[in-house]
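Shown next as structure tokens: one chain only, the form predicted on its own.
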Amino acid sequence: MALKPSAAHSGLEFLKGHGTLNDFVILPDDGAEVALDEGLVRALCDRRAGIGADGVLRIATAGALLDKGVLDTLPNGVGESDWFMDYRNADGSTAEMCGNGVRVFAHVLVSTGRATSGEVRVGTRSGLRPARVLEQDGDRALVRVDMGEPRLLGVSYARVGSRTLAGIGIDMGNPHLACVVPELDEESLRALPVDQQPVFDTEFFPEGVNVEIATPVRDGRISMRVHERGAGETMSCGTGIVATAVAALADAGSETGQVVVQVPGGEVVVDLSEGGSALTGPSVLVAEGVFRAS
């Protein structure tokens, strides 16, 4: 698939693919051409009326991004010359970092010979990430992701529905609120109302936060469901993943490890060192169009 932005009277070149049902629309734009404003980025996501999708990557170089303004400022490890993830939420907003996006966005760059197998440098407004295509067998991949270091921000609390649920707070580029629940199993995890915009503390997280929720480690397995700051309940997050299984680690007493993360959109496997982190699931590419805004 060797897409190219079309002329903007004939549309938008796109693919489409996930990462554990955790979807998206992807825009090859390299020289950062497309206006990706909150309008656009909407259109794009809508279910309806739209191509459908929990968020948007656009393909760019980090030098176009940076000349056209779209980045004030080259983020940490990243070059000129490097593909960066120009990622959008759904509602407009851009995100700092998602790891389910990473291993798709680095599957888009080898399918479509941006990039070649081995490590593939992904630029992220938190900074490198370099990926791995580990396996790819056409459109179906599997990809490991190097997630960096995990920051610990502190204990905080979400209420979801009528529970309150204490939580460790975890920078991953991108924040989250890692609720862990003694009592809990898939069952109960299921019964709870994670698709509701969960009530936190706004001062802990002044720009929003992700709310994981999760069972503990049994086996060195965990199940968990998560809410989205941008895109309500999804059936996958990369970043929240590892944050979950740092907060899993942690309520077993651990710092490193390897976690096998359940999520409503399958299985992925989080290992957890000194100093870093690493994220391997699939990614699958599903469809490629042109996108006709009306």
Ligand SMILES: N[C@@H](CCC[C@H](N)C(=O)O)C(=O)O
Given for the second form:
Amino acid sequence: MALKPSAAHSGLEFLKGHGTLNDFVILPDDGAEVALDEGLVRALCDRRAGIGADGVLRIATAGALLDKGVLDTLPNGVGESDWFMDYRNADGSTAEMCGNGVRVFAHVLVSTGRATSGEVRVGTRSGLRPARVLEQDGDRALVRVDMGEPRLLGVSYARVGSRTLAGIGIDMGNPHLACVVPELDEESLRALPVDQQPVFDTEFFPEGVNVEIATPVRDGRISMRVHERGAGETMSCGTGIVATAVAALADAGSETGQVVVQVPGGEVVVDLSEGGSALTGPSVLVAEGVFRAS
Ligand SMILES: N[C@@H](CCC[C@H](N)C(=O)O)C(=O)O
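Show the other one: the form predicted together with the ligand, since we just had the form predicted on its own.
Once more the chain from above appears, this time first in line as the rest of the complex follows.
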């Protein structure tokens, strides 16, 4: 796709893409000219009246977002000339990070000529997340993202349907409760009402939380579902996948290693090293057009 940076016009140029079916409207808005308020994000993400997505990824330089007051300060490691992934959940709320989003964002930067292949510097509200497009065949790519150090917050609980599940709170830049359930298999995971908002400890997670439920590690693999803050159940969540890989490996007595994570939207690979993590998975661009904002 060869969408040019957006210019002032009556509609909004957009791209649509997904990473393991976690789908995004991408707004090329290099100079941060668009007033991306809650109403516009909701309209874009509306699956009937809009384009439909779990979230919006605005492409702008960090410097432009700073000038326009969207950012108060430059997050850790991010320079003014870096491309910044201004992420919004479908309900219009802002989130610090989106792992699948960074894969799609880096793919778009390379495919629109904003970045060359090699290491792509992606600014996020939780700091710099370098990404590398490992393979690209037009609208399909395989992208690896340096996801930073997962930070353990302690044990908490979520109520999902009639079950109370213990999990580990993990900060991936954004908050997660990763529940690895000992006796769970793929069939019983499918039966859980993950589409309903889980009840969680609001004192432990005052800013809300993304809740993941997963099977234990078997042959280096886990299966996971997620209820995302600000979006409901999604088919995949990159930050949640890394958090859950951390919890699943801890459950198996390890801190480092590789875990293949199966989510409803596909499969990704997590590599955990001392003090770091990486997420490798697909990015697919499916459409481009003009949104007629009313
Ligand atoms: N789907 C994302 C996470 C998006 C943000 C999340 N809903 C939050 O509010 O923290 C991912 O791939 O990481």
